[in-house]
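Read the single chain below, which is given as structure tokens and is the form predicted alone.
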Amino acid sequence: MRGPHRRGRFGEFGGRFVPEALVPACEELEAAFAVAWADPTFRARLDDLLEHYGGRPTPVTECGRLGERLGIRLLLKREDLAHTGSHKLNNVIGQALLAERMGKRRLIAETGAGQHGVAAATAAALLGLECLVYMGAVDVERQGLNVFRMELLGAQVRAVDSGSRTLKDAINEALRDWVATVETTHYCIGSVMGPHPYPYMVREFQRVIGDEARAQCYEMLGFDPDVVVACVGGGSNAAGTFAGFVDTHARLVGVEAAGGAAMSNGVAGVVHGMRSRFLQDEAGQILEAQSISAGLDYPGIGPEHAHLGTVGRAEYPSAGDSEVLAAFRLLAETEGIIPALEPAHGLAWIIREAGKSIPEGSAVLLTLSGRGDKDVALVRKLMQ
């Protein structure tokens, strides 16, 4: 996938809509990333850390039993096996190195499911940076294990009690912090969202998923997969995955939570520094997204996804809580893999569509963006 057009636009989406105080910070970050990304020394250090610290490359696993049951070849890109248990470290290591390069010793981050917060705390500990993570109070309660992990890694976790007390509100607080501390602080955004250059920069840090997966699938299959699937909240794991396959024949499918589904139920608007699609009422007020998954209860979608959906290169169906729980359990029982609730949305869609819009015998790749340790207590409670 190419970079954004002038002023950070993906078609009509993207851009930079921030307070005047943040314009120099965004411009500084854009310039620093461009120079770093073209610097072989920076790229080599990033690759070395992702390999020897992060555990890359992550494998692709074929699910023989479940695939046979569904009548397809089901492949999982195993980001759950990366250090910290998700794809988030790919982006955070890159941004932490960039912050260090810019002389900024303090990281702030937002988190919903907690995986980005854990990754940010991990990178800060590795590089000796200060770290503060904003997290909605609702998510703090349902993701207590990840809160403790962040604190164990030396980060401060600040619960946000305003608004819906979820990811949207954590982002609001992080932006307020950044405005006040921009000279010493780097805001480490966790998804392909926010003002330019974040959507493009985060996608580039995450494209290692898709680049690896394409080579691995070709080695296993001898051809590209027919369908490439990933879950979408803001959409970083999907953007990274799609980057490896956007120039192939593969059908690209980003699965949203049914209680969010900003691509199908949202309208264009400007929130959190970007123009994209958001859930809004008739007065233009942002609506709350609802999801069993803390990582997918964001009321919008990244601008590049909004563009890909608008031009028809990718499609964005949704999955409901009950079918997600069933998929979560089915993968555990048939393959011995407990997924996070976020990628279980992608699996739920595959199960629903196998033999229908997914023809029998198709090769289907799903990015398993995280492991389910963080969700087991919640799932246990819901299944009782």
Second form
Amino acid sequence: MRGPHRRGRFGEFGGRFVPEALVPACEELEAAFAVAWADPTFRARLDDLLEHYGGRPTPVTECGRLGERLGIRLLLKREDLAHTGSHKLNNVIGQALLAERMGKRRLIAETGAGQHGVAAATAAALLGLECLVYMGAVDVERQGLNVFRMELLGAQVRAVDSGSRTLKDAINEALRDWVATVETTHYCIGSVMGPHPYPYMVREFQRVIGDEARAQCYEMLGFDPDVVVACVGGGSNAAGTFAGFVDTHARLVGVEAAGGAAMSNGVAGVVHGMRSRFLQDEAGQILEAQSISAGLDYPGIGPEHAHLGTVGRAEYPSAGDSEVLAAFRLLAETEGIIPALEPAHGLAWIIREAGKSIPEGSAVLLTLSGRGDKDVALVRKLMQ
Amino acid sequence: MTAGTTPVPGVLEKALRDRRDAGRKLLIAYVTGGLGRDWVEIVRAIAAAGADAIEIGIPFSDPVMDGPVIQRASAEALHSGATPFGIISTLARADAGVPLAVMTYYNIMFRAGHRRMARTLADAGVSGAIVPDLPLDELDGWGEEADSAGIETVLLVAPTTPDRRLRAICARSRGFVYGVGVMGVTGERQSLGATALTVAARCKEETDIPVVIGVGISNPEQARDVVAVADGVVVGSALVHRILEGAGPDGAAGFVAELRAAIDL
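What would the structure be for the form predicted together with the partner chain, given that what you showed me was the form predicted alone?
Every chain and every other molecule in the complex is listed next, the one we just looked at coming first.
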């Protein structure tokens, strides 16, 4: 995928809709990222940390039993095996190194399921930075273990009690913090969202998923996969995955949670610094997303996805809670892998479409963006 | 001093200029639209008590430039059923006697449609619009429709705004220039930041359009200190705080009168 056009636009989406106080910081970040990304020393340090600290490259696993059952070849890109248990580390290591380069010693982050918060806390501990994570009060309650994990890593977690008390409100509160502290603080956004340059920069930090997977799939299959699937909340693991395959013939599929399906049910709007698609009412008030997966509980979607969906290069169906739970269990039982609920959405779509819009014998790659440990308590409760 | 403002000043700018040029310091008060049954009476009462213009907040679900007081006021107004067009049509009958400007977030404008929103505001007799998450670089779509409908779009200057950008913002701002007095969101502060006076002085050096400082101005003393440099002040959270506590039209007018007296000294 190419870089954004003038003023951070992907087609009509993207941009930089932030309070004036933040404009200089976004400009500074854009410039710092451009220099760092072209600097072999920065890239070497990032690659070294991702390899020796983060556990990259992550493997691609072919699912023999489940694939046979579905009549397809099913491959998983195993981001669940990366350090901290999800793909989030790729982005936070990059941003923490960038913050260090800009002389900013304090990181703030928002988190939904807690995966990005844990990753940010981890990167902060690694580089000796201060870290404050905003998390909706509802999420603090349903992801208590991740809260404790962040605290163990030396981060401070602040529960956000305003609005719907979930991810979107954690982002609001992080933005309010940043407006006051921008001169000394870097806002480490966890997905391909927010004002320019975040959607582009986070995608570039995550493209390691797609670049690795493409080479790995080619080695295993001898050709590129027919279908490439990833779950989408804001859409960072999907953006990183698609970046490796956008110039192949692969069908690109981003699967949203049915209760947070900004592509199916949202309309164009401008929130959290970006023009994209959002669940909203007729007056423009943002609606609450509803999903069993806190990581997909976001009423918007990254602007590049909105663009890829609009021009038809990628498609964005959704999966409902019950089919997601079934997929979660099926992967555990047939392959011995307990996925996070987020990528279980991608798997649910594959199960639904195998033999239908996915022809028999197709090679399908799913990015397994994280492991399911954080979700087992919730799933246990839902199964009882 | 540069002359790069509106060729013909609009209603808001003209009213503020005339008063300033007559030696008066400007007081702009903020009220959350749709908050309580008596919000329009409050608007009239504070106009009568000495506000030179009034900002009407159109509540938004995700107000990222606002602190706890305006967040709470917005949530209460939305909860009681306030809508952008409902508030605007009420303003058409408000008869406040001073210019009105709406303050809201860009998604409200975007969702309504730029032209529809600009014309509806103009038809309701509203003079200005302040959209804190629509910076200079993203102004084009809304800015053009607002200009052609005669709605003056007020731009904000922050303490972090570099000089060249500040110049461009002052040149493009209509109505007045809104200097953000502190790094941070709206809300009351114990003491006035040094940045308030610096921002005011930097803007005054660039433009002849009225320069008004807002965010963090909580009491008459702070207001008086700011107008030593700025042409005026915006007071929002401190007033809305009182309205949330049940001040009513009389209480709100009383507070505005105190502010008026302090800056008239």
